[in-house]
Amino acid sequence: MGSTAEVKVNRKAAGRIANGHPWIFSSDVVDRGKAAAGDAVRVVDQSGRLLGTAHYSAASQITLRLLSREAVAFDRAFLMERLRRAAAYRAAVVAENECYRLVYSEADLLPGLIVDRYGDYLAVQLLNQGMDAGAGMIVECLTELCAPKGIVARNDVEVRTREALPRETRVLVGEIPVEVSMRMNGLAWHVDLMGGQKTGIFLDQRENYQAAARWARGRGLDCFTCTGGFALHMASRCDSVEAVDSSGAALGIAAKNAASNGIGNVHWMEANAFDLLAGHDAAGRKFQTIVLDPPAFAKSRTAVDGAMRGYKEINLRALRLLERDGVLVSCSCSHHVSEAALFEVIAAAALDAGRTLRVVERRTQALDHPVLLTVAETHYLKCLIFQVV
């Protein structure tokens, strides 16, 4: 994984380095000397100065992600350390819960590799091209450090056709269940490693379904429900709860994490979320609890106009349908929409469906997916409270 290779950037990338940020771009390499794609090369400005040592791909706008400031290899000493640290900060964050995320990418000085662990098993994500290189020292270490039963690399996202590598799933050690048991915050789950979503569930929201769970109430709607989460944490305190999701295959195993924690005042409905709001207010249906969990409405910078309409949009949808003292959950994976832009957002929504809302909790990410703060794009899970007024 190591490299004599040098590359030579200009000086908006040195400040870019400077302030923080891990990532070089391609128009902002003067010269690529002898690198090849996932090789680890040393980075200097345009006299020489070393800058530090990133992974270099051939492919991808961002041509250089950062490793260290300092010249190092990227050996198995380098990465047992990096992730005897992730390990240690999931020990003191993660408790009593068996499936958490314990490497995350550039928060964790590692960029692209993401590893969840899920009991015994781990799924990794290898999403640029010096990772994926390093695959095969990757799996040596997590084996050393996590004894798992299994690993499986979940390389099916679009990140890796911007690197040109395949998009697949494929076992890497040992076997892999077709489904996995476990338990988080308190409840046994039923985990698709090999097909679920992201890497199996939703990880990233584990803590905002304990805070919805404390505000809910009455009846219940979650939206974009698609295995569960919210809903069967939302069960012990709502007298109802109706769980909406477009697919038919999550909504099965949904059902089925509600049957092993013996929950039964959950009714799954297979629906568009957007028909199914409309249809409940021309029907004057009411809730005293609502979740929105969209997926990503804006994946890129150019689609944040059409995303912003459609958070109002169903923002709206839901406030029309709440009660006095009702709460609204509404979150937000968007990168590209910033919690300033959601709170405008559901500020307009409100205005126009007549209600005040209260602000009671201002959320993201689960702990265990740690925001660094000179890289923004590792905060991109905004997850909003609000009682009606």
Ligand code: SAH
Contents of the next structure:
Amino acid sequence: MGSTAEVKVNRKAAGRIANGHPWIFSSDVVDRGKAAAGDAVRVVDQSGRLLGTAHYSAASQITLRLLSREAVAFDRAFLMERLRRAAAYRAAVVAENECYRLVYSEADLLPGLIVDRYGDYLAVQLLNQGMDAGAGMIVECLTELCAPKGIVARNDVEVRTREALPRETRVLVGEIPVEVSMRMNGLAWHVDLMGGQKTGIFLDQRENYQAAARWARGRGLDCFTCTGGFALHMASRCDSVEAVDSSGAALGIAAKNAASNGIGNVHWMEANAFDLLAGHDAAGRKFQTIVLDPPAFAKSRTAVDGAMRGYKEINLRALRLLERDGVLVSCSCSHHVSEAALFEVIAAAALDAGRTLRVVERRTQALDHPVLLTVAETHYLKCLIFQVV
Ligand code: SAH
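The form predicted in complex with S-adenosyl-L-homocysteine is what I need now, so please give it after the form predicted alone.
Now the full complex is given, and it begins with the chain already shown.
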């Protein structure tokens, strides 16, 4: 990790760095020198001028991820300082929540490192060879910073394959209970740290749950509910909420969450949301509040066209079910689908459904998942709230 290997990059790469983006692609690397997988290397331009220090990947198309614009060592002191800064920012934005994202990769100037805090436990993701090589040191620093009872590596994600790293879930420190219970937004949540989606639950929607609850009323429908995030927040405002997901395991936890919070007006349904919406439409069912929070339909740029058809379909169907004054909360977590593109597709759906929509809120991921201005990839979640006028 403390290697002083030097990697030479072309002018295009130097330009990217100058414009504030930390990634350098393989095609822009001129000379890899003696760099080995996971090294922190000196990055220089073709005239040998220092551009910064980056983690080197021997496998990914993203060969370099900048850690600093200076010559630094990726050591304990460096990491500790970055982690402390990440923690200080969270202290200002997460209020009394027990679970939140402590480190968000590029947005905390630690590309490839995700750390989610769930009370006494931490879930980490080491998403490139540099962070993977630094696992031991990362664990030491997190232990010093948070004194957790357990740390689990949720390295079971697809991007690790591109880094030639194994996909696995592994307990790194202490013990991880089968399920932990914690408080978020004043409600109790059961979290499956070893097997739940993402690192357990969807922390990025935390503030959007509260926004949806402020608008919710009447009969509610939460499509793609997973462990019940939106549905359980809406329950106190709605007469009843129907909550749908295709994952029986997620719904099992959702039902437990409802019970722990004494919520009895949410009806959990295991179904394909597309079919369910179509069925409700055919049956003439009506709702006052509908949430759509589908999985990332566009995982890559090439999947965008198909994704847009998916967004159009669910939004069109949802809009046909909404009564006048009804509220639609429509989300997309695909980075490749911009807010403008989502607006466009919902506008087309509204036109087809014969509905006129007022935009009442334009939201994004919770503040503990900050967006770095010059790194567009850090902005992925859109949560748009509309009212049928
Ligand atoms: N709203 C949730 C997160 C949703 S993630 C929350 O705040 O916690 C997307 C969810 O969609 C996953 O739980 C997944 O199981 C579910 N899903 C994927 N395809 C589906 C489909 N066709 N019909 C219903 N649910 C689906």
